[in-house]
Every structure is written in structure tokens, then in C-alpha cells.
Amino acid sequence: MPSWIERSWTRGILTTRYPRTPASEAETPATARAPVPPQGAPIPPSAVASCPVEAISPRGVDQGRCIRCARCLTQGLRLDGAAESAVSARSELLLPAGGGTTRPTAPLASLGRSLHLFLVDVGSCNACNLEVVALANPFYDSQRLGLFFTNSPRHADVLLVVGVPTEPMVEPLRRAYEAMPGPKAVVAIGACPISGGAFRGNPGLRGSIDELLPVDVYVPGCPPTPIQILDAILRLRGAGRREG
């Protein structure tokens, strides 16, 4: 008998207790966190030069651009950003200058506990897609928190956007957003919709999703973990772990 079947038979289905309890180290590994300089230390020029996507500058590390390639770790930086890194303002993705200090808004608080999610891929490598759909598996079990995936934007409260905005997907994306009833919210998941990620500057691409739609929450990462995405969605209704 395969080991995973034996574990399931003897232990049952194990579901994360997040957000009631903090996420475990396995759920938010160091590789999912942003690289930052040691406390109080300046960012060395060699770290700036090592970044292939220009996410690092003397001011800090732009999480919205960082693809977690880890090249800067040999130049004095370390993976030590916040495990729950979603923010409501693009400017707060600059570490350590920003640090996610802006008080998040809860545009969907009036909808109560239940939210319906519609996922749109505007041009991705599928990494973020896999992290998003993992929320529906038995471990994360998003339905226990009132989060349901829907196949129609007309039934959706939250538009989850992954991938780099490509020209052919601009109009379908706008039509999906316009079809959603209000109140509604947009979540940009990963470096690609936030800044273009590793593909920024290539022909046929838009720079970021907030040039096309109003973004309520940004989730940095390449890709972000399911816990980081879950935290972002819960913040829309003011019920995330950080909001108590």
C-alpha cells in the first residue's frame, strides 16, 4: 500500500488550523519570504548588481519585482521578510522602507463570511495557478472559511489575477471585472501581475495589473504560498489573522 494512502487511513484528513493558529514553518518556508539586509545594515552594491529583475536598490528590496531567485543571498542579504506579506498599497512592497505598515482596508466586510472567487490567468507559467487552486484541497479547505471558487464572474466577489498582463487578455480581463456585481475586489497574486516579474519589458505585455484595474490587495512572491494567498483574501473582509 502506498505510504500516503496508509497515512490517510491511519491519521485521517489533516487540515491546517490557519488562521486560528499561526502558519507552520512548512506552510511558510524561508524561500517564500523576501530577501532583506541584516538589521540596520545597508544594501551592498554587489547585491544590487546581482538582481536579474532590478528588484534591489540602495533603498530596499521591491517585493513586487522580486522573483526569489536567491542570487542576492551570496551578497549579504537573507530571506527574512514577513510570512504574511500581502499589502493594500503598492508602495508598501518596498522593504525595509515600506514594511507593510499601511492599515489594510476591508472592502468586502459588508458581505459577511462568504466570498466567491473567480480566477483569471492573463499569461502565467502556471506556478501561481497551482498555489491558488491548492486552497480548495483537503489540507487548506477554503470552504471551511466561507471561500468558494466559481466558474462565472457574474457570481464572484473577488477577482484573483495571476500572470503577466498580455495584450490578448486585456479585454477579457476587463469584461470579467465589469461582469462582477458590487461590492467587488481585485487581488494581484505574484510578481507577474504586480510588476511583470521576470518577463517585464517584453513586447506584447502590460507592465502591471493596476494599469488596467483597481487592485485592492497585492500578494508578492514567485509564487506566493497558499497561506499568503489565503491571508490576502481574508483581509478583504477584515477577518484575517492580522486583523484578529
Second form
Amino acid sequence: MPSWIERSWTRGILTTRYPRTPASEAETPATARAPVPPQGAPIPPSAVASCPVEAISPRGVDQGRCIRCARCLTQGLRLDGAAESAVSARSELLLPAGGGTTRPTAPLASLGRSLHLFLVDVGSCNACNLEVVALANPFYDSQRLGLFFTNSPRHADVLLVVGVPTEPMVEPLRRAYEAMPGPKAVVAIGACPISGGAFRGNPGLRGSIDELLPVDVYVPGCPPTPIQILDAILRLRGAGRREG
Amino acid sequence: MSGPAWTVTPAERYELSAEHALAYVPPDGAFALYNDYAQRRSVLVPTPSPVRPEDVVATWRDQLVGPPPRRLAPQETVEGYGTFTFPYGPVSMGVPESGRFDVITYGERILELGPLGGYKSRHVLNALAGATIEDAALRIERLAGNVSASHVAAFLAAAESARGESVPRSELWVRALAQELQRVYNHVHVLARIAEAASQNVGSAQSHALAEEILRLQGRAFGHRWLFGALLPGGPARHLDPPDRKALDRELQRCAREFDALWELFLDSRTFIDRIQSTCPVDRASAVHWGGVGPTLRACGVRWDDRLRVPGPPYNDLFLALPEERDGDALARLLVRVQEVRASFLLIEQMLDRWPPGPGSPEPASSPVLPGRGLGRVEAPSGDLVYDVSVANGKLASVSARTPSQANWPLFALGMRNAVFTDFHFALESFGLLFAETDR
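After the form predicted alone, can we look at the form predicted together with its partner chain?
Following is the full complex, with the preceding chain placed first.
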């Protein structure tokens, strides 16, 4: 027992200073950022053709479809998007051609300070699940911000949805949402629930979580990093309350 | 019980069939053969194949189709005073994935446990027909994110074998490095989850922290925390420059020391060891009969590891310790994983030390099973993973796979007979099972 204490002591504080300070380099690997269209120039047709998920069009880059395969990097785009990329409307995920950002500054629906989170996997590859679970590890320590994971939707304020919606999960998802007391919010985590991600168009899948539930926050990425998920959840608390 | 009847083929059949497909006919006591390290190089014997590869693949493919809920393990009907079926899932926070467990019980004791899958079938492999290899690989690494490197490596090996392509030597080293990193991550994650279930809060937090550090190292070395795109042509960061390798080596050696110190403390905790000892035991005979793979099999005293079976580059140049335990319980499986973490750290250290300077000489892919059809086989963190790929006109004609989770679900169900409810998480985590690998 004393040895455990000694060990915790010698390891020191691992926890990030986020959101007090911006996310660090170690917390934001290259593919955490979305590809950004070249400034002041149209998107080259070769970049449009290189995208395996049709995220890139002459209009811009749809972060909700992007799976961060980095193929467009050889075609004039750069992984240079915002480290915090959660938005509250699907249309805001489009990075328009020619540059410029669409991240809105308006705060989202305010839910209060301490939030209880419930995770529903509707067909994910397990990476998003593990990124959500990682919020509880000492590096992110979501409890310091008043965010807790619950074991029942009855106790939950926020529904975190990961994965591309499969037909058999439609009903369990709906029932989990209905079991939650109001006010409640839904966070779509990763390209899969937003657009189907890498599996868009496969048989037996719903195209998007939008068909099933009202979504409050979209977190693009494949998968989003824990910091990006944390940012999305904190945005539900509204401006000025991010630090708990 | 709803759902289709149990139709799994006993795994030894597909193990044998896979060997036939690889033109290898195992003698009697094939498993004993692998205990002899000296003989591992004489494993491939050119012999005419008595079983058609089509039959082999058909058994894999038929095994997991149909609407949910699909049975992933055999289940017997148990009747008696007060017994009832308790469905757990598909939505539950205790298991972060979506899948169901039907527990037949009369109260505390689990008489029979049936894992049911199919809830998150994304029809990944079926939808790949007609895709290019590069596009398909993007989908395959997103089949099961935490073991993506193993899936992509097996798929690419199968595709290269089908197309008769040779691979630059350095490519194989990158694949091996990615797989070993992911093995470390997954094993440490299993340790963290078991510690969490045992309420070893400090140990669990420290193991989760170590797992996060591995993810960050992966993110730094390959540009992606889960190694998506890392093994593909045009991936974000495929060239590990000497300074990168040196930094990675230094960080990993620190992680290895952290891990050793952490495990010493776990061994001191009698309550932790007592909790997982003799939990969910799997005996050697069932493990072999049902075709258990990976740490599950090695924890029952069978030394089967695909890295030693047909060692290709870089494994034929490196020292690899193969752990073995005999008890077959959750503790034995965890002990195997712990030793494998150490073995993987050692492998990575050797790899980074002797990294090939350039692309190296092209290594020919293994010969195709049939013209245009190849098998790829790697040792994933949870066990032996096989991909079967057919190629026609440069596009994929069909892809099927036998995943370690698919092989190990029946053993989990068998081991849970007569267990109690509180054993559930220790047992489940110790196998490292994924619904994502069976619902594909």
C-alpha cells in the first residue's frame, strides 16, 4: 500500500492544464487537425479526386466526412485545421474553398456545470469508444471538470454517440435517449455518426445520426482526440463555464 | 431462445484447413510440434492440397452472417427451479461496445452465458468487392480501431500474395513496429481494465496513463494515435528518421521501466491476484478443440504464435521470447500478456537498433493459394488473424477474415459456466474480445 502512494507521488501530476491553456502538441497529433483548403485559391481537382470518402468538393472540405487518411496532402491541402473543431450545426463543418474558418463563436445550449455522460456505441470500430473512455485517465481527468460517466441513461445529461448507425442499433439508441431525463444533449463523436465515415453507403446502415436524434454538438475526426471530445462536452456548458 | 441455431465449425477444422490451404499438412499432434522451437523453420512442406481453399473460406464466411442477434458461442438450454434468462446489453456502460450477453441463471451463479453479436455489423468486408487495395485498406483499419495495424498488415500480406507482389523490406519493418506498439497498448489496456474491475484504483489509473503514453508515442511517430493510415502508401508519417527512432526508443525504454515497476506493485497486491486466480478457467483440450488463439491459447500451455510459426522479416532476425502459462485462468492470461508486453518492448528495441537503412531488397510475398487468391496471417494482440483475399483485374473480388475474437468467444462462454456475476468483467477483459471484430 505505501508503495502505491510512493509511486503516485514520484510520477507527479500528469493531468493536462486544458481548458485553462490550449491543447499541447502531444495532445494533438498531425491527424487530429482537418485538411484545410489552400488560402485564396480554388481546390485543385486532383485533391477532389484523391479523397476516398468524397469529403473534398470544389465548395470546400467537409470535416464531417473526412477520415484523415491524409491522401490530399500531396494535392495541395495541409493538415492545418483547428485543434478544437466541435460545432453545433452540421453545415458549420464545411471548410470553404479559398480559406476562412466557420467555427462559430456563439455559445451552445447551456446545460449547467456538472454533467453526467452516457456512451452509446451504434457501430464503431472501438477507437472512438476508447478515446471517450480515455477522458477518465489521469492525463485528462474529466472528473476535475465535473464530468462523470454513468452506467444508466436515467442518470445522464449528455448522450455520447459513437459509430455509424446500424439498423439493429436504431431502436436501442432511441430507447436510451428516451430514458434520459431532460434537459439533455446529444454529442455525435467522429465521422461515423456524422456522415457514415469510411462506411458510408454500406448496406444496412443509416446515413447519419441526424436521421435519428437531434444532435447538439458534432465532433469531426477519425477518431477525435480526447481533447476534442472534452472541448465538445465543455461547449455544452456555455461560455464562461468551461473550467467548471 | 431466438436467433439462428449454433452453426460454428469446430476450430481445429479451420485451423487444419488453413494449413492445407497453405499447402502444409500437419502431422499428428500438430500443436506439440510448435513446442519445439528448433523445428519451426521446417513447418512449410510443399504437399498437394487435399482440401480446396474454397471450402476453407466458405466455412469462415458462413460462420458470421445473418441478422442479429447472432450467437458467437455454443449455448445449451439449462432448465431447473428458478432459472431465467437475463439479457445484458446491447447498450451498457460496463462493456463499452455494443453486444448482448444472455445469462441463464437462478440468482448469483451463471449457469450458461451466451454472447450475441451482430448489433454493430457494418458489412465492411462484403462491401469491399470492386474496391482498390488502397481504398479497401482504409476501411479495414477502421474495422477494429485498437488492432488496426494487425488487420491492415494481414490484409496487405494477403493482397500482395494474391497479386504476387514483392514488398520492400523496410515496409515489413514498419508493419512489425506498428503491430508491436499496438500489442503493448492493448495488453496494457487489458491490465488497466482488469485493475479497474478489481477496484485497484491507483493501479488502474497508472495503467491507463501508461496506455495513453503509448497512444501519444504512436501519434508522434506515425501521425495518428490509432495508426490509421500509418501502414498505407501515402500515409501521414511513414518515414521514421533516425532522430525520430532515437526519441521513440528512449521514450519506450522509459515506458518499459514504468511497466515493470507497475507490475511489481500489482504482484504485491494479494487481493488483486486472488481475484483473478482461477477465474474463468479454460482447459487445454477445449482451447485446442475450439481453436482458441493468442494469449488465451498460450495461457493453457500451447505455444502457438504466428510470429514464430513462419517467421518472415523482421521476426527471423530478432529474438522473440514466447511466454507460456499452464493454468488457463484469467491470471494466466494476464501473466502471458505481461510477459508479451516485455517481449514486445524488447522486440521494438532490437528493431529500432537495427533499422534497415534504405528500402532494402524487395521481399517476395508468400505464394498465392490459388492464382489471384492469397492468405495473410499475423499474430494480432488477441491472437492469430487470417485474411483471405481474392483479386481480379487489380480490384478486390472478395475479402474474408478469421479474427481472434471470433475464435475466442466460445472459450469465454465455456469458461463462464458456473462462474458468478462478479467474475464477468475479469473474464471478459482477460480474453481481450471485441465485438467490432466479429460484427464486421
